[in-house]
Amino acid sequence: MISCQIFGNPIETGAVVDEEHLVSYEKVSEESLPETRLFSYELDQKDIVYGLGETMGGINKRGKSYVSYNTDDPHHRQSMPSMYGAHNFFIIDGKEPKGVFVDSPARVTFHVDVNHSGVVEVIVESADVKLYTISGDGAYDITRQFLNIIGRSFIPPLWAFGYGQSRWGYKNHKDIDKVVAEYKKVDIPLDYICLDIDYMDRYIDFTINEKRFPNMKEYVEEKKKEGIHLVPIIDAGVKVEPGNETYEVGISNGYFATNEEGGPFHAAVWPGMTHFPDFFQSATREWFGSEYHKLTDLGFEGFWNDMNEPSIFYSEYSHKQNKIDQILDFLMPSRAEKKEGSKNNSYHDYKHFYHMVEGKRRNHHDVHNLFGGLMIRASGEGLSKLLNKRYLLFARSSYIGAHRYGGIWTGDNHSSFEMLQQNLSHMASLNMCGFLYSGADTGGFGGNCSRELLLRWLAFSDFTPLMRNHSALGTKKQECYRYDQPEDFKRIIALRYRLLPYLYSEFMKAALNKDMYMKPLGFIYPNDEKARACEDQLLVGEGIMIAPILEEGRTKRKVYLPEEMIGVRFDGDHFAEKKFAAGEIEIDVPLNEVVFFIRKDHKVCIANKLVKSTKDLNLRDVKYLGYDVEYEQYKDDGESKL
């Protein structure tokens, strides 16, 4: 059962698209809102608080404060209150389960049992807000209700479920050719390579550096024939430069956000001074989405959006020293970690530019959390028209509702087992908020990834829809073939491709049925206290449970089985099955193997043979693991719109 209270005059965010399931609407006067506290709830000792999407901490969000204010801070740590996305949905799971969605694009703070207060409090900065509350039969039922009102997940093409390699620093086609050749040499499957800002002409959106990438259209087609898609980056800022066609059209039509004086707002990002498209205007979204034709005409079918918080180095209202500080913070993490936040997110700058929102001029700060999500929407709508088939799109900043147009990755993490653990928690919470197609920078973006960490992270990423190895300029290069014994990496990535018939099937069924792809154990075993308390295992689709190694130096771990299950060990070639009774067991997991579990009375379809890319994958050429039961596999052509 879903009800909605409306306070003040909320901005329409587009998060909720199906209101037929709402039981009631109630217009509440602003005088009824007690100061800034929108919601308060006293927790029972055993209550679990799930959700809040992309936030630090565990699956159970108790014990921290979280600030929903999209922030570009590349130095991830448990104490940080904000990340790149605003996902204001959470569930209190106890005797009377309750779901809460705070639909506001302004800053929102969630105090969740801070200092063992036993209280959940929601503090809003704007009194213009919609508050949705959902009751139901447990956390899973409430999540399903929420997913129904926010709409179906983005569905990418089949090739987007393959393994992807990325690095900030691939500067020309020779770099790309070397990556492809080296992966082929060690016989590791590969489906796409991401192009960071170096492919552009002076970091300008929708351009190609012809010296580095001559004859790009022919080159893109050549790579496709090899089973490799190229996936370029697009940033939020449009370069201020006469002669730049995107800039010229944007400026002549009033498509950019404005400053206090009413002119276009100037802010420096990678190409220098830029203007930000005013994505709050439908005409701007349509124009910006259509600009992708400059790249789709060259054969590109996938993209990633970056810097869309929006990240600002400095603006016409701030000092240029901010840019120097930002660079130093990136190169010297210890320096940045001593600060409260990143210099890339000037609260001062955000209060100095404006958008046209529903016909009214609104300060960016008041609608900040919606900016990145609207960029995803503009891009997704444009690509859908241009390609007339499924496209790949994932972005850094987002708001609930953007999940209908693209996926997300969890930003500029770093190479540590702590971030691997955080990846697991993020996947559970993001699925609750509709973002099924998501994943992290496998191996870590910043820092130097060890062989052990990359193998363990790949073993987890085998199961996440977005499986991309990405690292930063100036860090250790972490393509799999650069490490000793690359055959071990082949074994781990081979599992991904053998499991793709199941993983793709379960993702598609979840998306089409407005369900979750990855779930906490407590969602399926709500009466099992050990399952509810489990923070390091997840359910993948209907049939698989994973229990990855998440700690350095470990080759064994304890696993909790809420019911009888079949354990499956994959050594790169063969699947070995063993039945286990319910309870706690200890498993041995060498670095070059993966162990997962099949739930009782379920089975899993796997590819009969290993392929080098999804181009050669036959979803119908499968066999089965697990129990002797029926399994309904989803199959399609992997690219047609649905």
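Residue numbers count along the first chain shown, from 1. No experiment lies behind these values; they were computed from the predicted model shown. We call the rigid core whatever largest set of C-alpha positions still superposes within 1.5 Å between the two forms. First, how it differs from the form predicted in complex with alpha-D-glucopyranose.
- The Cα position of Leu22 differs by 2 Å or more between the two forms after fitting on the rigid core.
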Contents of the next structure:
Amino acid sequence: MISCQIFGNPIETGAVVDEEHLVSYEKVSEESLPETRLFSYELDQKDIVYGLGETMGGINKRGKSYVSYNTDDPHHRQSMPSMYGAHNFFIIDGKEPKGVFVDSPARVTFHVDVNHSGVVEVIVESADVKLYTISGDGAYDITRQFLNIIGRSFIPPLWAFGYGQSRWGYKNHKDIDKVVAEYKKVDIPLDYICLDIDYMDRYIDFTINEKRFPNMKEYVEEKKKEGIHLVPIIDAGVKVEPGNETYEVGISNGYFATNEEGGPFHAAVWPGMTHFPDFFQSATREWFGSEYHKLTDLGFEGFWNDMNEPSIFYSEYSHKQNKIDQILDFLMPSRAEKKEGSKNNSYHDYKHFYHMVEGKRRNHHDVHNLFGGLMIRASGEGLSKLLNKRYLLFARSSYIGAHRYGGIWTGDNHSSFEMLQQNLSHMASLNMCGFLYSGADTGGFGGNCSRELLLRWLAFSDFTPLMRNHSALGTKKQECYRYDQPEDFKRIIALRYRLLPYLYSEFMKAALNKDMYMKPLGFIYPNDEKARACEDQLLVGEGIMIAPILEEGRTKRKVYLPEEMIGVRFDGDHFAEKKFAAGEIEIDVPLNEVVFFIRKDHKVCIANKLVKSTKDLNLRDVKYLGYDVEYEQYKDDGESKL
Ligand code: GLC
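Next, give the form predicted in complex with alpha-D-glucopyranose, keeping in mind that what was shown is the form predicted alone.
Below: every chain and molecule of the assembly, starting with the one above.
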């Protein structure tokens, strides 16, 4: 059962679509709330708090405070209260399980059993807010009710489930050709390469640097024939420059967010001074979405959206010193750790710009958390009109609701085992909020990735819908072929491609049925205390449980089996199966192998042949692993709109 209490006059965030009229609404007050405690709850000792999407911490969110205030802070650490997304949905899973969704685009703080207080508190900042509460039969049932009212998750084309290589620093077609050739040489499958900001003319959205990519249209086509899609980045800020068509059209139609004086707001990002499209206006969204034709006309079918918190280096109201500070912080992470103010955006800047929201001029700060998600919506709606098939889109900043238009990645993590663990917890909480198509920068964005870390991380990313290796300028190059014995990397990535018929089928079923693709163990085994407490294993689709190696220097790990399961060991070629009784076991996992488990009375379809890219994948040419039961495989052409 879902009820919604309405306080004041909340703006329509678009998070809830409730097509089936499942929610009962109640207007509580005409007045907006002052900064106040919207919700509080006393926890039992054994209650688990699940959710909150893209926040640091484990699957169980107890013991920390979290602040929804979308932030570009590239120094990911356990103490950071905010990341790039605002996903205000959580579940208290105890005797009377309860789901809570705080629908507000303003800042919201969640204190979850901080210092063992035993209390969950939600503080909203001067907000007009909708408070949804959901009761049901456990965490999984409540999540499915929530997924039902927020609408169907984004569905990308099949090729978006392949392996993708990316790096900030690929400058021209020669760099890209080299990546393709080197992957071919070591015979590792590859489906797409991301183009970071250097493909553009001076970082100007919807342009191409023609010196670097002289015949982009032919080039995109040529790569597609080789089974490689090119996926360019689009940033939130439009460069202020007469002659930049996007800028000129934006200015003459009033499509940009405004400053104190009512003119367009100036903020510096990668291209220098930019204006931000006022994504709150439907005309702006339609225009920005249609701008993609400049790239879809060249044959591109996939994109990533970045800097959409929005990230601001400095604005017309702040000082350039911010930028110098950030560069120093990036080069010296320990310097950034010491202060909380190292973010690429500031409260101060946000206080000085405005949007037209439902016909009223509103300060950015009050609607901040919605900005990034509305960029995803603008991009997704535009692409859906422009392409006669599915598109790939993943973005950095988001709000619930944006999951219907695109996926997300979890931003600028770094090369450490701690971040790999975080990736696992994120997958559980993001799935709860509808962001099924998600993943992290595999190998880590900042810092230097060791061979061991990349192999272990790939072995986990084998199961995440977005499987992209991405790294930052200035870090050690992270493509698989640069490491010793690339055949080990091939073995790990081969598993992804062999498993794709199952992974794709399970993703599609989850999306189409408004269900989760990855789940914490406690969702399926709610009466099993050990399963509920498990923080380092996940369920993937209906049939698979994974227990990846998440610690450095380990070649063994303990695995908890809540029921009898078949363990599958993949050595790059063969799948060896072995049955295990329920309970705790220890497994050996050499660096070049992957072990996963098939749940009792389930089976998994795998591709008979290893392909070089999904272009050659035949979803119908499969065999089975696991128990002797029926499996209904979802199959389609991988690209038609649904
Ligand atoms: C941001 C993005 C990162 C990208 C970089 C340059 O830091 O999060 O993925 O590589 O900008 O565009």
